[in-house]
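Next up: a single chain in structure tokens, the form predicted on its own.
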Amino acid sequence: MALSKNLSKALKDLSDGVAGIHVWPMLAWQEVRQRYRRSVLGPFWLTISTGVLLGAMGPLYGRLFNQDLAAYFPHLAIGFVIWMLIAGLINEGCNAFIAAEGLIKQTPMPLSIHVLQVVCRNLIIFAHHLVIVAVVLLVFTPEFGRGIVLVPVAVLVLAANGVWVGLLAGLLCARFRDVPLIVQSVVQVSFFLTPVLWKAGSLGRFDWVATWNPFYHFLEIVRAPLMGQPVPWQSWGAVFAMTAVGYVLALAFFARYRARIAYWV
């Protein structure tokens, strides 16, 4: 009975948070403005630095891996931009409740709003980075297929997964302050184990390293259509399976420990 009551409260918190669409986008935009206040270009400074980094990495790694630059550079640039979104959702999701300590203790609002703010903020930064993707696609124009229409859907799926990651990781990190450091280390290592700098096909019989990597599938559902390639059905299946399992785990923990978050932060 208590479990059912806690679950209903958790679901109401999440639904009320989503319904507060006039709140969390505003908080996210204010956070972005605060980070880059008194800056002429604002978040585009991060876009410029990322573009310069990719401009240096593309020819270098293309040469190291003996890849045709016209095929390799879009793979690297688009993959890197998407990876920044994935890494941002995870790393910042860990601190969703910790960073909102003042609001949580002083303002009665759904706790999920703080997670949605993190997701929205990362989508805003990702929108700025789309300038890099647009430039790359203009220079190395691929032959787009019908799958290109699924790119916005794929980005929304990433955002939806950012919500359950923020609920679960944010809760665990509020309780155990060593967890954010562990997560950051895992994300850093995962970057090199995920086909961002390299291509999955280059592994030959060891391509299972990519196939069993969950980040690869989230990356591929966005990158493949932008490069004019079909998305394997296995990737969509893996993504939807991880989304379902993630929400079940996140809601179970959120329902059980939601009332304690204010004391943990």
Second form
Amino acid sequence: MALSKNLSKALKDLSDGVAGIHVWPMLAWQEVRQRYRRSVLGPFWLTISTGVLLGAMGPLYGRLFNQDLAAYFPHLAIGFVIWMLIAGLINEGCNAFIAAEGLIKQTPMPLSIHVLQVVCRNLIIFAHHLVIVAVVLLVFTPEFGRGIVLVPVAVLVLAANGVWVGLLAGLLCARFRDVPLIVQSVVQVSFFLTPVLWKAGSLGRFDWVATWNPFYHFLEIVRAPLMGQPVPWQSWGAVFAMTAVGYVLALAFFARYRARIAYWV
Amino acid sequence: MSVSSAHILARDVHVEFPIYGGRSRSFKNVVLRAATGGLIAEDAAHRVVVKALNGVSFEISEGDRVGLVGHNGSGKSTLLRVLVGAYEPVSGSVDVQGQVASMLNITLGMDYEATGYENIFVRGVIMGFKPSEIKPLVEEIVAFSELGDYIDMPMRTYSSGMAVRLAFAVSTCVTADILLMDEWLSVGDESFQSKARERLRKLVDQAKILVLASHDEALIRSNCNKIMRLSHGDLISFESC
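Next, give the form predicted in complex with its partner chain, keeping in mind that what was shown is the form predicted on its own.
Starting with the chain above, the whole complex follows.
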């Protein structure tokens, strides 16, 4: 009884949040602009700094790993941009509620708004990074298969996963203030364990590091079609399984503790 | 949307704030507590809780002008936040019928790097309006705030008085069934003050319910027809005056 009431309140919070489409994109934009206000290029500074980083890293690691640059550079650049989105969703999801303390304590806004704002903000930043992807694709021109049409869908799937991650991580981090730090270091280590700098299939008998790495599959559904490669069905399967499990888990926690968040932040 | 009758019904409302120090708030402690069982588990029993509202029940009906009085920490602000809908009571229930306008923090959400014009929309959206509902009010808000060309300047260039004038103009541009205020709003220099007083008066008069928290008894007696006294989270009395 109490459970189903909590669950319906949580679902209502979520649907009210999504319906607040005039709220979270605006707050997200405002925050992006706030970060880069008074600079001439604005958020494109991010694009430039990431571009410079990749310009240095690509040839360096390509040489280190003895890779053909024409194949390695797009793999690294596109993978890195997608990784920035994944890492941003997770790291900033941790602060979704903590950062919105003022609004949470003084307004009846649905809490999911703050998570949607984080997701939206990261999509905006990702959109700026797409310039890099476009340039790389223009220079290295891989042959796209039909899979290319699924890229926008894959990005939306990533964003949808950002929502449950934000709900769950935001809630845990509001309650336990060390969790953001733990998450940050896990994400940092995961960068090296995920095939961004290296390619899946190059580890021999240690290849399970890639195949059992959840980040790999999220990365692959966006990257592979952009590289003109087919997405392994296992990747879509893994992504859908994680999406389903993630939402069930996040909703369970959110239903149980939603009303407490205002007291925790 | 406005409903036919505004109404607030609170039944046995409890609000408690858990106080997490550096110790109990850390993940380590909870993990350790689970692992070691007995010893640190005492920690859980001794968790410090501040009881902000202690089983408060009342009913406020249309036409009521409620003055909320009590010393610092008596639970006035907490009660207002419960009525806004930010805090859900730990136990008990609150039923609020009618559109609520909160004057608890009129600058909430404003971004000092953004222009005054942009902030009108930010404030409006945070108050729960759609941009399309705010648009027709913008001209009047700008005129009232007397900011002139400054409205297109970033808010960081404003004097504190100008910023508050804008916040006041936005926050009071709407009508609501239930008006919540923490102390009477008083903004601007002398000439602006009289204008602001008049505007606030109009807002208060058209509201079906007013809940005003204040330390100023004279203010409450001149504006309210009921007084609710809180002390240490308990409702001491709620009567007409």
